[in-house]
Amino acid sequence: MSSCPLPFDGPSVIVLGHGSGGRLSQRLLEQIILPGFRNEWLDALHDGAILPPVQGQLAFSADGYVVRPLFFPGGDIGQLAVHGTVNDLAMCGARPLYLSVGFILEEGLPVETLVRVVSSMKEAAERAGVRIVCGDTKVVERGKGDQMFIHTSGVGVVREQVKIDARRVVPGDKVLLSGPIAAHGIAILCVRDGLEFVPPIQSDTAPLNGLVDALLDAVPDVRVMRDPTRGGVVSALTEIAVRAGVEICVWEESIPVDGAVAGACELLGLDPLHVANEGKFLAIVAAEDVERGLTALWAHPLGREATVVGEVTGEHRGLLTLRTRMGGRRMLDLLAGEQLPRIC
């Protein structure tokens, strides 16, 4: 377990006090979260950070993270939290740069807990390559916050050649899944459950951009990308069809699934191609590109099990289908409720 960047000389837990602005404010400030995330931009402390000028495109994104439990297999939420912005720039075909956080905690958090999540954070900033340069911090009231949630943006530079955008999606073009699905998902139920696998599953949880580098050194004129979160894989293709205006049949003998979390889906009756992921990505490439795509991805420790899942048709506007081990097609559709909440 992580200790403080410093002695920590205030409570034990985190009380409204923290949230004033005034000196309990200040110790948590200087105390925590800047020796945790220290760079100059940071450093300098104003209301925003001031960047240095960059050349190219942006890409810009923001969201939001309250997963049940802070911590699981595999993860937590402070590195999940680094580790979904990044991978939604990276998305947009952008190298990211920089982040904000913004921590929401809840009156009786323990304090070393925050400590665990900043240093987790860190850790993951420094592994994507990233800085975290300004960010807010509230508190409130117990039992208002379920202890902690934390939002954050990202800024990005999207890569010269590179334009993601699905109305790019052709017929022909192939589906690349960069690994096995469904792991983050049922990591997290596990836990909330008690429920115990062997050998135990772990959420996939990883920063995608070293990986989507590799694709678009490769594979300059990817169609599009998407990171298959909450409503899986089905919900992320499903979007795409939509925008395209294609059918994606996606082939179930291809999908891979780990064998313990196959297992696990199937007790629980699941389907693996619905259940969230936060270490995976879609690209849809045209078909000559496939064996360059494959082979970059394959290269990097995060691909290597990488493969290729369906193709575009252009049978029926904005569908996705299944086709089955027995042959059979069958459309795929959005699930009417949420199938697992709060898993992010």
Contents of the next structure:
There are 2 protein chains.
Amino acid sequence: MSSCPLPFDGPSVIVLGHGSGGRLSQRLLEQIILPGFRNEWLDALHDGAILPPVQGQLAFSADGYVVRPLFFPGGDIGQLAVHGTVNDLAMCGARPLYLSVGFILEEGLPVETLVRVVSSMKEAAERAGVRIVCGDTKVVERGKGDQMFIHTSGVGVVREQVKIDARRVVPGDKVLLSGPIAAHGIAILCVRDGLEFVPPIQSDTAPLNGLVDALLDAVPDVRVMRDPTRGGVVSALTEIAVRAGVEICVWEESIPVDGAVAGACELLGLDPLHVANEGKFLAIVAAEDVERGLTALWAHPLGREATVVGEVTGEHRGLLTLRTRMGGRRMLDLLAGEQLPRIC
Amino acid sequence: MSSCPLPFDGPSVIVLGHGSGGRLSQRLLEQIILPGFRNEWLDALHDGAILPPVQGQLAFSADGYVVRPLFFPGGDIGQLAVHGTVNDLAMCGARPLYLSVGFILEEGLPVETLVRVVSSMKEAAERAGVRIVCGDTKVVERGKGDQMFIHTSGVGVVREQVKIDARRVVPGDKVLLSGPIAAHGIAILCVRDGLEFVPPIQSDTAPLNGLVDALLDAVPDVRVMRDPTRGGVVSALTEIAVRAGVEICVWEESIPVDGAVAGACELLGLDPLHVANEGKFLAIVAAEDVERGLTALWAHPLGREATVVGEVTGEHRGLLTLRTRMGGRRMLDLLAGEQLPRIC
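Having looked at the form predicted alone, could you now put up the form predicted together with another copy of the chain?
Below is the entire complex, every chain and molecule, led by the chain shown above.
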């Protein structure tokens, strides 16, 4: 646990005044938030950051984080908020450059909790090689929020010669998956339901930009990538199938799921294909690029268990199907309602 | 009030499933949110938007909106969220181009309320000439939020030859204000406190990019601009004074405040200089640029009441002072705590 970067000469819990734009806001910013993220653009403390020109197409992404609990095995809301937006930019074929961070704090939140989250975001941003350059803090009354919500957005530059577009997916393409699925959702659920595994199941939250770079260096022609967060692999691949007007078939026996995660899924009655991930991605590539792609993924610490999990066929437009271990085939559909609220 | 853009074949209130990433999320997105914001980038429905290259320095800004009530005389949370980020980019000397929108919805929110807000954001974005290109929706349980929070971030391109930097402010410079202050904060407070004026006091929420363009066309050398939102004119000018290491002195008799707003401030015991605005800005310019600047502002519908409200002196570093109507002089300081919670 990190300690407060500076002695904080204010109340030990968040009060409404921290969101006022007055003295308390200023102190929170100067003593807690800025020391965490310090860089020349954020320090300018303007209404927005003025950044150097960027050569190439821009990628722009945004996501909110309402995960509960704030801290969980393998990560916390701050890491998730940095990794999530870094990963969304990486999925555009972009190098993430700059992030914004918005906090919505509930009155009564211990300042120490905010300090821990800021410190965690700082480390995550450094690991991913991005700068946090602008942001905002709001405070709502006790009972009108839930400790802390975070919103991040990010800007990146799309790599040259890379053209990520689901409409480029064609029958014959293969589906790569960067590693075992369902760890994040199950880690959160185990904490919430008091299910104890030894060792505890850890969230897979991680920045994917390095791994994506490795893949794109080897295979610039990747058709499309997607990180299967909320809604899991099924939501991510269904969106691609619909957008591309193809059928995607995944092979049950090829989907990697770690033993403890698979056991927890059984116990909880969940299909790992619907469970959220925060450090995995799917890439659709031409069949001739599979070997080169896998070799590149395997060489990176986050891609050692990468594998081919399915293929694109032209048979049924906009459908995702599963080829079962028994050789049968069934449709995989989006979940109708909520399986795991506030997973990210 | 806008009607639903498409018949919505889902529940009439927001449920947790709308944040699941499954079927209900998809329906909310396709039937409520996308029809409001439709454009080629958003329609790509990727994890992020892939945008054309931008020539010049980037401006990047982000803000959260937790205003209560959601709808108030002169505006609503949706307009505020669009205008706020547009204005922050304009304050960087940038032309706003793209916005992201993140919703955090409380379970039980009427879908019709979301439809009204989306429709209002669509109109505000069109008026300001920006595209909403990416976003996200999360749902939290009843009692863990407050109807709706919005987070927007934005990307713009800094105008050539414009160099907005508080450190360029020097003694002798003058402070321009684009119009009468304190309307937004007072409009919100009147609604909350049940104070009825006839006609009701309206928020001044407006996109400032057109007005800022008019000023910068005439005076590219503007030193710094700031829109006095939370914390009002005092917070905005104090930040500039500290950053620039100068004293800024504002002239009490020159600060424009509309009659009804001034009356309400009296009644509520508020100093209009501390009250939030959402459609006004301060610009510091060289003395020789004042006339040209004012002429440009007066020619724009949002700047007709622009005026000079103070000057920069070198006497006391980092201070904001007020020259009173009686000829006295006193320090203006940031408020210690919270005056008006959840004003934006």
